[in-house]
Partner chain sequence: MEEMIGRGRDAIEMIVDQNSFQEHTIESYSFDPEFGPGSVVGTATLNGRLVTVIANDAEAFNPRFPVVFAGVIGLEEGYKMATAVYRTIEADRDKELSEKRPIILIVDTPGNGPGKVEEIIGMNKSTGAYQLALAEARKAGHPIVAIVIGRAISGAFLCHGLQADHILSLSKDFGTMIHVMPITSISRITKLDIERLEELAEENPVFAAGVNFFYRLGGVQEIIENLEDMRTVIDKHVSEIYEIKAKGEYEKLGPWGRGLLGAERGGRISRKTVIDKMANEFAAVKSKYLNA
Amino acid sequence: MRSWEDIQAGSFFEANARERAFGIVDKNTFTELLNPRDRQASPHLPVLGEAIGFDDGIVTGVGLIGKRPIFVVSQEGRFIGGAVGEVGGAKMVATLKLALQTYEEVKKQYPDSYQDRLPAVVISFETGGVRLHEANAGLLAHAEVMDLFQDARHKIPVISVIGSKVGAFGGMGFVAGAADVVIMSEQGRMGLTGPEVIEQEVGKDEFDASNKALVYRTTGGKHKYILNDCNFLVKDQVGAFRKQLTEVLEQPFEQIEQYRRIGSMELVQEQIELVDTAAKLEPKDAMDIWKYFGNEEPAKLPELSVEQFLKVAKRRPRKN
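Would you be able to provide this chain's structure on its own in the form predicted in complex with its partner chain?
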């Protein structure tokens, strides 16, 4: 593997799952749990003639940011599109469970200062959701992950980082959105239904899945930032993601929870207002929404560098 420094300076988009896991935490603090030597490959793929991977496409482990134990899940899009099966799903579930157990232990061991050592969960998404070759187990695992997300509420922060090729789609799209904080790069995409299926649903005239600019306007980092679905937009660099993550974790947990988009009656009410806006506006393109939120020249936004974009972009106002 490349050195930690090389990974920091390099593209997040190009980094593989193991590099992202290693690079998202402090230097040389990452311990992979269930590493390739454990050979925990999927038991279901061989009979279907599908190639296996020793990590089943998901790298899991623990690192540190300062004094905080950071529980990391990092998905590998190059392995069957990052899709989640029984083993990969269980690895996600186990990681969340360990984070919650560690929270209890830290609290017990440091009753007065546990907030400085509060564990966090960081998930680097690169997946379309359920792996069809072992679909039922993958589906059940998704529900377990959501259940544990709710267990983590008001205890430890859960943070989604999205900037890899496949994005976060299907069932993992709503898992990503259910985190406390979402950090994306412009190249990151978050949604439920992938572009090809939308094209199939509404027709090529309405949505051309091969139109990359359109695809990014619909689910990409800049759009999700304007919508306030993504809290922080960073440039495509592992170090930029890690820096943003570190800054978020330095904030009091109560403040971190304010970044949520869903998870309470009040937040749902806020989202319903957005849906009402969409019903009235009938947007033909995400740019209609950008304009509605005060971006006078929406067509120029995709061209801007992240730095320039962050200076001028107007976002959906939040209630609090």
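Mind pulling up the form predicted on its own next to the form predicted in complex with its partner chain we just looked at?
Just this one chain is shown here; partners and other molecules are left out.
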């Protein structure tokens, strides 16, 4: 594997799951849990004649950012599209449970200074959702993760980072959006149904999945930033994600929770209002939404660098 410094300077989009996991925390602090030597592979794939992965396409572990334990889940899109099955889902769930256990231990051991030592969970999403080969186990994992997100409320922050090739789709798109904070790059994508599936179900005239510009305008980081589905937009560099993550964790936890998109009736109502807005506008393209929220020349936004975009982009107003 590349050095930590090389990973920091490199593309998040091109990095594999293990590089992202190592690079998101402080140098030489990451310990992988259930690494490939433990050979925890899916018991279902060989029965179906499929190749296995000794990490089941997901890297889990713990590192540090400053004094904070950072529990990392990093999905690998090169293995069955990052789809979640029994073993990968169990690793994800166990990591969240371990983070919550650590929270209790930190509070007990450092009653007067635990705020600076609070654990956090960081999930690097690269997945199309449930692994159809073992769908029931994958669906159960989705439900358990969402349940643990609720257990983490008012205790530890859960942060989604999205900037890899596959993006975050299917049920995992819901999971990613349910975190306290979402950090994306322009290349990151998030949604429920993937572009190819939309085209397959309703036709190319409705959504052309080969039109990459259209796909990114609809599911990409810039669009999600304008809609406030993504809290922070960063350039495509592991170090840029790490820097933004560090800055978020320096904020009071009460402020971090204000970034959430779901979790209260007020936030549900906010999402309903957004759906009502879309129904009234009947937009033909994401640029129609961008203009509605105050971007007078929306066609220019896709061509701007991240730095230029952040200076001029107008976002959907939020109530909190």
